[in-house]
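So this first bit is one chain, no partners, the form predicted on its own, shown in structure tokens.
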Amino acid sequence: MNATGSGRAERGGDPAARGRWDARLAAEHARAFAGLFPAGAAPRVFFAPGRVNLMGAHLDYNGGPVMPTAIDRGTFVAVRPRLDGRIVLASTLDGARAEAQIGALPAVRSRRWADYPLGVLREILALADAQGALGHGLDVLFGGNLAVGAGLSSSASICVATAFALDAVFGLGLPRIEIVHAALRAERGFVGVQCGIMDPYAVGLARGGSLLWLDCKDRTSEHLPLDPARVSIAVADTLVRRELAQGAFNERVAECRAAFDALRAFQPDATCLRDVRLETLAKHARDLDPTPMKRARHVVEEVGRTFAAREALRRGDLRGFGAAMTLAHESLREHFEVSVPELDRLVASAIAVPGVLGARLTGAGFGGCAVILLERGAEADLEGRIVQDFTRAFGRAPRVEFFGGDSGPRELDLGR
């Protein structure tokens, strides 16, 4: 949904620089809103980041731990009330509009970008009705600087941004976790993607300079520091869009469920695939069909890798943490089968560069991006190497960006 914006975030953690970046891009988005919705007052503008996941690949919907971090690109939402009960949604990406009546929202998804905000609107209006709040019509413009389909969670970014904006405009005062849950329900229910909890949690609970450790079984979380003075996070985009990823993702969910259904007969204390022990898997490998067995092997081993990565980070062992990332990619390629040659090339090229700590695909896979953890100062060498290798192999250059962290959903000051 989100268009690529005109500005890159200032790097580093200077709050003043971040404030200037917020204000500049918010003003650009407000001007775009005025061009589409010229009559009336200026809108309120909101932002929610995207995310990259460093560890815990495909574990969230299997009850496992994950370690995502928010990034300083995301979704902008400009909102202005209207009095006729109409909801008008527009996008800076393609200029398309979607319209509905607030009392008669679509009951069936259209399979277009508007399904995401409409699903959230349904959830927020249900909460507003429960509070006795009266909804009104809205003009809404979506935009931003987060690549769509690149594995940076543009869908959770738009859903959390929409929920956060609607909560503010309707004056509901929802707790942040309820905003996160509304976004999650919208994507699972109305949009129909059987995603786990990681993406909306990573976006909605973001804290600058940190990874979010999230246990997707009991939903406990903590923020673990990742020193921006020591490391950078690069995201290299294959430019392979993931048009078929939703169906393949849902297949992986079903395959993991089939694996768990077979394995819990041998380990009755297991409540999800994350609980299955490695010895259970090894002992009963022949009792599973080959494909569910491969999916289960990735999940069970990735759980162990992710706990080990957390301990490495806690003791300051960044090389140990990065090594776990690279092992995760190997498993995603061999056992979960969600990589593509372009992603494999990026990872192999990256880990050959001095100063690179680890690399793996991020997001669902099937295209999109690789995330790379590297020491400060190695950025130029990394970019030169992977662009050269990738262009030689595929005849085009990948897009490489270096990201800062982000502090999560917020309303932006337009300087009025």
Second form
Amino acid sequence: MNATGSGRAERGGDPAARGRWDARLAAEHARAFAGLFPAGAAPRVFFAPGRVNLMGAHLDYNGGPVMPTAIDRGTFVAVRPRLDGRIVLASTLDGARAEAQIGALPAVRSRRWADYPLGVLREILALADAQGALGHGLDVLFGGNLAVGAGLSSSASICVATAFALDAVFGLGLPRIEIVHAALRAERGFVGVQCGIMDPYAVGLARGGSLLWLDCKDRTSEHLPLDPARVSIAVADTLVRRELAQGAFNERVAECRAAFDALRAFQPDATCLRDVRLETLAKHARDLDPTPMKRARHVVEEVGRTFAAREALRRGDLRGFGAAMTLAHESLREHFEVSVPELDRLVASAIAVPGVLGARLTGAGFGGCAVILLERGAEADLEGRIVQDFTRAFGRAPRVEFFGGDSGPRELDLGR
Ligand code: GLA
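Structure of the form predicted together with alpha-D-galactopyranose (GLA), please, following the form predicted on its own?
Whole complex next, starting from this chain.
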């Protein structure tokens, strides 16, 4: 779709502006739908955001706490029922359509983008069948304004948006957490990515003006205010996309598992790496190989930093919160080894700018984006500095954007 402009001034923080922005994007997406599918009734249009994670790096699959926030970029889904039981999936970002029959969805993935919505469709239809809801055919158009592969969770955005839209068009009335879980099962099961739980929770449970605190061990969550009048969130994209990033992510997951398997012998009460205490690590530093030891050190220290960051936020100490972000980056670089020189450059440049509170890589790493928390008013200085430094070092500019928060999945009003 064309809705890639930031619309920053237009949507601002006030709900009326937000509503106008939603309506404009919904209308654009509905027009794109009308251009691709045969004439007929207007579709319903749904949206789900992407996310950035501010604290708790690589903790979700280790049972630790994370602190993501949704951003006002994401996935748009236009849906219109059809009576012949066919499902036609199209995207504004990829000309290849996928088609399936409602009673005979593919059982194996095709390794194309449509695996994400097809996986969700399988999950939601299973729930619809259980409720005796009628599954009719659908024409569906996906689009969005979220950079793909940048670590902003485009995959959770498309999965949650699809689950939310299907719930609405099939009239299931699923609780939000069921929508989140359907999205997670689809990605882990059908698509086959061993992702942690953070992304679909961050997207599905988002609330405007807040960070989500999610404890990935017991799945309890809480919304913590982050005042958009005081701070901005910048995301600087290195535009580095590592082909094997998924493999490297899976390797870190395996290394953490290996570290936990070794450490639990020394601390039998631990049920996941998050439970391991610093004293246990210190005492058994020589009992583990250096690589799993470094991974464990990042995880255990990041758990402590994330709890401290929550306390800082509760006290209104944004400097303390930002300092924890920057320490997290150091640990991701030194101990977890998921940074790249482009990310390190962005972080070093950003934290030298007055008004910047903290900076770190976000998402899995190996390229992608740095997230920067800054005081309102410092945006222009920040952008100037990081673009200049980065260009000097790498001969090209990073993409810098300022994001507002987002209130989570919703149907967009077409003004009918
Ligand atoms: C990726 C995964 C998340 C999380 C982060 C690292 O983005 O999708 O589940 O593990 O990496 O914090």
